[in-house]
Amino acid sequence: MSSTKSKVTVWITGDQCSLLNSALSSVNQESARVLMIESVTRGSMRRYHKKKLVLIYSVMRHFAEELRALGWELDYYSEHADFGAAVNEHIRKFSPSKILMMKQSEYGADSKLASLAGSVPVEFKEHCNFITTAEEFEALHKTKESRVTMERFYRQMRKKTGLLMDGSEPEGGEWNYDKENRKPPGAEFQWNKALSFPPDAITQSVIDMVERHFAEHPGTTENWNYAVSRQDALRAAADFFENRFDNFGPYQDAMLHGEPFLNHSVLSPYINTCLLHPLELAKEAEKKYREGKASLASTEGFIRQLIGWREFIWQVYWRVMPEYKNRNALNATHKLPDFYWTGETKMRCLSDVINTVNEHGYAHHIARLMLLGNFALIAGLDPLETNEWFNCMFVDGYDWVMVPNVIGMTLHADGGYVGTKPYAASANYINKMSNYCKNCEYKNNTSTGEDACPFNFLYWDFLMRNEEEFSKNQRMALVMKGLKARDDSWRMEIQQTAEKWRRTL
């Protein structure tokens, strides 16, 4: 067999497009060739948002150009029917000695992809975009059945990385400055527009491809503004650190009608496709703080998302899958309303954020948790169906991201494994942290009657449906005490209003 035919194949998938890819970095150009496949069948497995598909395919094509420019030999299958046919063709043409891959981010995907290689051995390398190991995470647990809080895990990560540390103690004397990062959007609130990246020729060709194959998928390909190369992703990061970072922290929970980005970084689509590494961003954030260009609260909040929450969610996912996805501790069974796809609802907050998701495949974390997720929680929407919607509709959404965030943190369907209490709130929270209630058809200060805000009566109905369980939760003691003081006639009116409204869904 010739040396040409005995090269190792490095198979790179759409969310692994980095020179740090552990499979790619483990070989040299002379002994390996790169395989990349655009699978139309894979893109059709779910009703993925069109912009999510454009992002993945365009990132792949741009990374392929980067690899070619660096001298890598590439076997690229664009707009191909499926993975299996392309792999078979690649093996027939090149007879690789083995196939190297970085581990996939979705549970079960490694074995599925490896099975396509037939008799060719497949070797998997660790994922390059995470900075902790399963062994480190497991060492924090007392037993196989125990759980570890994110806060405990986060402190461990701070010590491991040395980020925002003053010797063995946290910078400023506190580990967490979240209490300083909850300001409502008052008159003094300011934000700068995020850098936008109009489609180049490659992205435009991908947009045309997505419209050909996925025309019936939700969302739109119009008004494209995302980066699709590492170079542009770095520009997006630099723009955030220069123009929005210091104002990000205090107002990160704020929401404004028609303003989906505000001071948020919008870097998660690039981190989750490996264009950016979380540690390089965390180090840059700390640098800005050390230079006096950002507050400690903004810096700590940003770093906590990167090395705390993101890493925690990754480890939880791999520790408890596959059964975790099917948990439904609160017995929520209601079908996802059609307005989650269309945005056609009189609730001004949900209409705005769903229209934003349809246009951009994006909403910042509070809009996801306290509007989209909060409604699903208190309305009792089916966890599997809700998770599917989140997975399909967000450009940064992958199975490992969404399952713990939706099943765990958002819907409390895991019985408190991720979060110690459900993130349920009435319209009072929405009115405090946004301007949505001002011009809404519903009244945010009313819980019964035709014009009562659904967030109000659904909130109280949710507490009543789970009163026995939540009464055991110390973190919910105050709100459950308030519920206990309500008389039977009020309770009945709330329950009847909620049930009547749910039937309209």
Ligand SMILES: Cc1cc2nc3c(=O)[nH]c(=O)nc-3n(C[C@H](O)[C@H](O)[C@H](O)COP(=O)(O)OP(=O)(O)OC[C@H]3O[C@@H](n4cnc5c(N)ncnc54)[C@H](O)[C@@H]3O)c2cc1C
Second form
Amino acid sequence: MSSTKSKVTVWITGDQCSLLNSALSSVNQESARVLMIESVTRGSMRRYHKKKLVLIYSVMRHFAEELRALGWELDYYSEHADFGAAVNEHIRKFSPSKILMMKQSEYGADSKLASLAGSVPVEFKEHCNFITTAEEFEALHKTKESRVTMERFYRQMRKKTGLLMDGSEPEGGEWNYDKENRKPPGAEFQWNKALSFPPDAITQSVIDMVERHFAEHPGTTENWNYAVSRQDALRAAADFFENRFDNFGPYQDAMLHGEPFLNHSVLSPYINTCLLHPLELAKEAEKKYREGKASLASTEGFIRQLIGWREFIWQVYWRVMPEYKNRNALNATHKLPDFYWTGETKMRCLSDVINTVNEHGYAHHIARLMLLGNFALIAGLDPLETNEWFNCMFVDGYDWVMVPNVIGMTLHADGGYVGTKPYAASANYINKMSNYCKNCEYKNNTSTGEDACPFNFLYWDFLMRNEEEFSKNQRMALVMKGLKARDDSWRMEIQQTAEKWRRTL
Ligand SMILES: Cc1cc2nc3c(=O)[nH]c(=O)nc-3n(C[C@H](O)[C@H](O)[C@H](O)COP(=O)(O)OP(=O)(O)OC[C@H]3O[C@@H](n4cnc5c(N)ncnc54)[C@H](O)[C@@H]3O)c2cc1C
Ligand code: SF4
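Let me have the form predicted in complex with the named molecule next, following on from the form predicted alone.
So here's everything in the complex, that chain up top.
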């Protein structure tokens, strides 16, 4: 009994299921036992998509199996009411000398969890799935107030990791090949279906549990196809590199009706639960390029997402929280329309992407940014409510990644901290990059009248509502010049159409 009492507890939460977990990797099996808790109360805190709940709980159960097979002593609380009760029970049973955890990915969560341990000391280790430290990020800033662009940060990351470097110069002479990566989905566009992982017995038992406890949550548990173990996540990654990677770059902005995945990696659910490490994926991408199996544009694009955007978003989150989440620089106050939950709208593009989010908890980056996000931006939807919807509905959604992507990049509610200009677009862009408009009830080439596409009049109305502010932005000079050339009667018609339509939302 005395030897069990002196053991350290390593508490692992659902998005930290990796042998690289820095709390786990800092101890040995003789001196530590692992604690894992499925908290139903935590799962009910928000209206999480059912597939997101299945993913987390199934990843936990599979990781628990892996730990047991490796000989770890495990105290696992299945379908337990809440964290507090389970931690108390664990402490009563084992009297750990201390609790070790990896830093949580959500602001404020460390102290909340630590407070549950009573007098048992709780120590936090750095997160294992990021490759920059806060100190490195801070060192790039002149002062606490100054901001760093993603592009500058990304170049630092390329130099730091040595990825796609040719000595001290970027491979091929350019840091960024985005201009080659914006092809519309023409007749020549091809994509391969992503590997699917039907539910095994463990996942099926989790699906049953989610249906028992979270029946009222949005989304569906049907047609399960995500990986839930490191082994399968590695297979998903191998399938991407083999079958979709080379075509990922050029067509990464393309959208097609009924095809949510196209050539995207769909690896974020696994990276964000720590089943895969971003650096191992970035290195594999470079290997494919060096072997002549992928173009430089695809490789650079993918590596930029992983060591550029993902790291940048993580660092921004910790630098600016908690005040940042409540920013609303454009004074957007409209409530989120019901169709974001139901998909019931005549706008063919939004209806399709919302239906696929309901089914899979996934949409690719451009569908998130230029359909779901763009609409919220130009219609003036409330940033906090929009952020909440995104956070609940995506299998890869967590506070750290949603807040800067939604409040910052998408809604420009941070006044330009993450992105230097708002990603606002009319139907022109959507029509160019997708096949949605062809069969839509709205006309993509008109801005006024009964069947005018809402993306058009809302876009112009958005620019007018923020004309003074946007006119000062160099990157918006061209579009603001176009607006300036419009006469008063056109302006009034747009404003009235937008206002009338917004009232129906
Ligand atoms: C409104 C909005 C909400 C988003 N919400 C999330 C979210 O909840 N979780 C999430 O992981 N990503 C989020 N992103 C970023 C990005 O859209 C997703 O990471 C990507 O679509 C996931 O699909 P994939 O794995 O097929 O990505 P790919 O297109 O194959 O990209 C590869 C990887 O790069 C990383 N990545 C790319 N862009 C970003 C980014 N902007 N921020 C962080 N990581 C990035 C992801 O890990 C992704 O798996 C959001 C973007 C927007 C505009
Ligand atoms: S016409 Fe407008 S609403 Fe319809 S699919 Fe095109 S962009 Fe979407």
